[in-house]
4 protein chains.
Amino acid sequence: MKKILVLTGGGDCPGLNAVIRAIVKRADHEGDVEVYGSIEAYSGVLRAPQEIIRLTNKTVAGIHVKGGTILGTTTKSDPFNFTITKENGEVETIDRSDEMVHMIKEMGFNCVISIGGDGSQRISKALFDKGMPVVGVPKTIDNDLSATDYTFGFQTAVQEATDAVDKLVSTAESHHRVIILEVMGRSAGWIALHSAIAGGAEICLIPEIPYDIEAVKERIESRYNNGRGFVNIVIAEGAKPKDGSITARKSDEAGYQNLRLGGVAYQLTQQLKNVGCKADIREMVLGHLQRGGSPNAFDRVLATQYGVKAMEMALAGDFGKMVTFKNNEISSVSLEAATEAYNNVDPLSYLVHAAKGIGISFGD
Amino acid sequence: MKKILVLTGGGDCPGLNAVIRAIVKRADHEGDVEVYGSIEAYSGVLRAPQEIIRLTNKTVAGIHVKGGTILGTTTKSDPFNFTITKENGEVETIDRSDEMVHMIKEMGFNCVISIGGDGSQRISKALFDKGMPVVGVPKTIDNDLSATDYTFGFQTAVQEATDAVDKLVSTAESHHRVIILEVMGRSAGWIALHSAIAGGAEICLIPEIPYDIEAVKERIESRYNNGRGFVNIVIAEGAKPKDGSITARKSDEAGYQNLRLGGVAYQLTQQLKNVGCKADIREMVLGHLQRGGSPNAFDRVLATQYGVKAMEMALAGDFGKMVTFKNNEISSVSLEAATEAYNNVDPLSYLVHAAKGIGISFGD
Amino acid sequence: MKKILVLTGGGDCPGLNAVIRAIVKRADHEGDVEVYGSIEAYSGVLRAPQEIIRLTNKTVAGIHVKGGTILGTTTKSDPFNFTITKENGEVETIDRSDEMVHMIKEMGFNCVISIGGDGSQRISKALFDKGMPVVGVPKTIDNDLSATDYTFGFQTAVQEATDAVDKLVSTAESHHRVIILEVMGRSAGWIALHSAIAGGAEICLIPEIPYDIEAVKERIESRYNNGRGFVNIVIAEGAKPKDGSITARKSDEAGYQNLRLGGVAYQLTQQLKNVGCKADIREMVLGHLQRGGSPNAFDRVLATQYGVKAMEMALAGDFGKMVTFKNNEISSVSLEAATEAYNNVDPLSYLVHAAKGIGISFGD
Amino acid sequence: MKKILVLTGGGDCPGLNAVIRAIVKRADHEGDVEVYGSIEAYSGVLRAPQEIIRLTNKTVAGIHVKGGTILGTTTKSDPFNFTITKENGEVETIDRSDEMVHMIKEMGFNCVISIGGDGSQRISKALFDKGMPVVGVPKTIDNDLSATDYTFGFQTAVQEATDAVDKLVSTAESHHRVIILEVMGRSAGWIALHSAIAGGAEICLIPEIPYDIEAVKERIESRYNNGRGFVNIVIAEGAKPKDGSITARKSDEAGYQNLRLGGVAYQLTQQLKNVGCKADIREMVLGHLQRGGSPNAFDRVLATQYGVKAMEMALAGDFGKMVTFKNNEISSVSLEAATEAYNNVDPLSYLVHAAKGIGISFGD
């Protein structure tokens, strides 16, 4: 009898439950394997046994259609920097990685399948180096890992953003307005790029192509004839002007506090007003709508294959690797290779070329 | 041959195009009637003939599925207070109502069908008193007119808000967060109330029931056991605390500038932090997503009946009235009666009672 | 401590789970009440105790977004005509109604809340007459009960049918085809009527208005110019021609076998060909898609109010009645009155008048 | 000034309008290029000039969100076998290919962009061999061309089928039924395979893996415990049993007439009954819902790239080729290579392996 532990870390993403379901069902198909889940990533292990739960076919029935993760998740469960609140209220971080590796073995797990983003995979790598058997499953809604062509959740987020553009077009047109839609993408502009093309936006601003506010203004004005016209702008949350005037980032606490006061979209409005743009501008921050909700068919199929593959690697003892989807094939890479390169939008790619070809301005 | 003019005023709303289509198709069915549209409400008339367009079956083919309005709309076309920008840049408002009445007659229109909100209906009333034949069609996405049980656009907005709650629940649950969703409703909390019930939110804050921030905090805390739990809050943009600490309103320019910096949802977060709520809180402002997009079936059926009825009143010379939907029947009331009373949520209604019955807190 | 039993009977319908959830949550809000569910309508009682399950807030968490019913349902649980398969394979029906009333009392239930259609309410009435305390909640996706203006599930089914028309229009138009969509409605044409108006169909055939196949053909041909054009037809499964040539009904076993071979839509195609219609015709039977899926916001709000009201009646001892929604208000009627009149489409109603006014033909 | 002609042939497919829009917008971006559309594939050319229309930015504004094709389509416009109805009613096919090539040159078109399926690309190849400059864009909702990894429309059809499975699951579960969903796929089972995985079906029957009806029955029975349980089956319209008992194909006229009487799904029900399956079975044929409706974001992005690439090839004189999407890159192949190999589901592929791994039975 083999025992496999599953956990989900980092921000939630449509498709996590489909991965968990596939892992459990593949184990059931194999027979002689028990699957367990750790609540809130690695935290559950440290709070064992009450936060280690058995996962059966019954537990996972129908969960593939649901957003979120039945195991819960957190961005604060790094065993190398585990946060503890002391009796006097002070917060301290300690290294509990050895304890983690010990407990996994103590509890008799043959492998940990860790579904998570960049940070989670680095932790997995470090625990693997300490002797813990682990298989990784990539999770990044921004699709910014170069080791894999697609990650689940991305197409669902793109669809959500595209639906939003579709809706905003009709109200922008009726009122002759500029509507700015802020979507996810702190360092990679994939969601913005795909949804701008799919939704038919006029302007797309992404981190990889710093924008010139005057060029943005010009594109807006070219759309207005005799005072009429309308413009839809899709902006990634990490987009920045060429002049470096915006440096705050959501990843800094100060930047986050600043940016949430209306967001990047609001800042763009102010910049446009500063350069004399007279259009009637409205902003919309899509935010958590991109994370929630049922994964679309594409993401469910991808997530299911990831889950099956991860379980098969776990059973085969093929540890220290992460599942990938490259050139239309399910495969795997070492955890080291998994996190060494990012997948950013290439300004010279055919996709950006095609976007420009249909008249989308990147403000460059 | 009769000639009827149609126009749409105020904020756009799903279903406007379905009304326009029904008006045109009913005229075609009648025969011997020509329908025209005025671009951007009454402004089009003052810019005639280039902004008066003929509407035929072909013009309106398939438009009932589209959000927005093919005639464009504006909130600045009151002929009694018409805005003019003078050569020196000064803005002036003048009374062009007599000119309006004159032009309608001059162009040979037998009736104007004005689709619009409270403000539009008041203007229609005043023009009717000056001798212009007019029929009104109510438009308020907030469903806040007491003369009619339902207005088109409302159910579509409720569905959009409910879809948002459905999506936010999964992410709130996975991260053990409080997520605040701000929806439309400056003076009437209908959208918030319906979507909170339909989406299964725990807290619903509306203008009609001022909230006690301590009660909101308590409800949140009662959901958290051993540091876990999650809460979804739906807040109408016009919701206010009992203590009167928020007085800014989006309808004031200053209030609007203040509130758009994150919105009412953001202010609620600050209030919760001020009273010691330690939950991890996120905000989402649904904004223009509620206005855009295809009207749902309910709204299309209602809008179609409104359009048919309005055209029949126009043909029958039944002027000075507004179409209504009361007790499941299409009818009409005088323009005077149409705008004299608002339809606010009654805190003692069965709907609020039912919401409380399933455990929703209004913070009162 | 009070004990209430809930059950769902007849065909499933979006919103059943929302009713169940509201019943349970209202009981929790009251305190000192336990709610139980009977699996597969009254069958569960006869198989007690293994098919009587406790329903708590945890059981019903999040179920309002799901179609179907967590209690299961069946159309074969009438205690007055209970079906039994004997050892020799013979099927027999026996009267177990006295046993039913006895068991409900034996198990200590203060009231049974029976959510079901016409047939279920008649059974409830008969059991009530034998002394069983019962409260009814109406369930008919066809919206064909005159005691209530709306039943949950109807608007969801209309939306599903409207979405189908929206999709079929684009393919009909591209190929210059006639596409016939068959929707539910054996005796009442509400779903067909609403979705034909909302989707912009050209022809709507319903049970209440027998059609003349020549008139249908003429309407089709009037849409074709120089060999082009397209037509969308929505037909209720109970629609019939004036000449009485179709008498098979799905409710007869023979009729069902006959009709499922392509359905009513396929028969209409044959009739059209018989009278010389040369158009390229395709059929689509929407079938179970109308029953499945998440209830829309309208139906969730209605279902929630029904559930709350039913529990309040159960607690107040207000037995022998069914919850209703009349003139925009939640109320109740006696079980006797609940089932004595049907709500069919009135061919002289304003809704049919409006449909004709926008050019929809009923083939009459 | 260059002149490019666009046409769409074969069955309609979500994304056709997005391709057309991208072609026109790319031309506008280039400048000095005029784009024209031919109504109903090559038929329009033969009926020139009235069926050759100018396509401008205004013509294509917003069409990317719409299903179908603004140019109309037909499966009967092969210039090599052009159908003519003679005065006496006889139907004759004649070769008008030389006339076609002549007219394209006569009208001054520099290139024809032909968007169509396998048949259309063969016609393009033959016309190219006769001297007509042509660029192909692949269109097959079944995704069955080996020259390209993805064709637009496929993911939208998969999503539609998955939505159907999601809805049918709840009704199947509530009634303990087997529900069979028939989806497109006459020779390739891609839509069935993807939607069965994404929707969580228990059984998937595709043309590439002939099924054993006893194995299907066994899988159904294994799901039923004590008379309860439910099963969702997705079957491609081209699926066939191992024993060869079904040979009728929709592509034969006789087979079509036979199969439309309830479809492949209905035949499966009969087969199951014949081998003694006692489950309560219902069928649903998804049919044209898969073709209609708005393309999803994935398909819009793909279709846009196809359109841009096709126009660039047309401008560059890169004729006799078809646009492709291989290994995540936009590229092209010769028309000869484009149609020589089909893309069928490989029973030994990882996708089928993964489907089996989560417990899906293919009845083999």
Second form
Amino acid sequence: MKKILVLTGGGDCPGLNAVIRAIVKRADHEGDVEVYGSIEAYSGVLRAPQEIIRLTNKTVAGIHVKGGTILGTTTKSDPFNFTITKENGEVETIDRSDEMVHMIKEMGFNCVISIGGDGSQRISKALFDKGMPVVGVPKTIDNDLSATDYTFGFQTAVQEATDAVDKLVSTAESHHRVIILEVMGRSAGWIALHSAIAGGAEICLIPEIPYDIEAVKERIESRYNNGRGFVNIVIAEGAKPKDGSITARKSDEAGYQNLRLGGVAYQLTQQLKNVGCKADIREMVLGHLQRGGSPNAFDRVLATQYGVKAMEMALAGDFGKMVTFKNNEISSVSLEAATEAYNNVDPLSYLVHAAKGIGISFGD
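Form predicted alone, following the form predicted in complex with another copy of the chain:
Only one chain is given; partner chains and other molecules are left out.
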């Protein structure tokens, strides 16, 4: 009997449950494969008592339509920097990677299927180098893994952002306002770019094209005549002005390694006021609405394909690789190749060209 362990790490994302379901249902065809799930990524294995559950067809029935993940997820379970709380209440991080690899082998797991984004797959690569059999599945709303054309969750996040732009257009027009919508994406502007095009925004500010605040002001003013007019701006949370820096702060959460982005919409408002923009401005930070809810049809289909492929790779012993979607084909690449480059928006791409072609300003 083969044993496969599944875990979901990093931020939550629409489509996680669809991957889990596909893994379990594909394993059921074999007859000699048992699938287990580790609660909250690697934490389920490293905690005492352990939190590992059996996954069966009954467990995963109908979960592909649900957001989130039945296994739970966290950004604080990196075995190389695992957070522990001492008896005196002090929190520290320790390296438990060797222990993790040993426990997987001792428990008889033939493979770990790690569903996660850039950070999760870097952890997968490091654990594979230590001898743990692992297969990666790319997950992130940011679409920032360069080895695959799309990560599941991205299209659903874009739809949520586009719905927000659609609604904000009408209120901006009614009040003759500038409305700034801040969307997620960290250092990649994919969500902002796609939703700005789909929603018909006038201005799109992304990390890959630092903006000139004077150019943004000029575009706004061109939309007004005797106080009448309106402007919708979509700004990625990682956007920054020329010669400026991102709007972020270090987290005070124990075990959380990333900078916490957010608030760039309010920063942009202040910058516009500082250069004399007279328009009435409002801001909306879409935040975690982009992560929640049911995955759309595209992400359900993509996630299902990823899950089936991941199980087949696990059964074949094709470890140290991540499933990919390239040129409409499901394939795989090494975890090293999967994480060696960040998937940024190319300012010279046809998508940016098309956006400029319909009049969207990037503030450059």
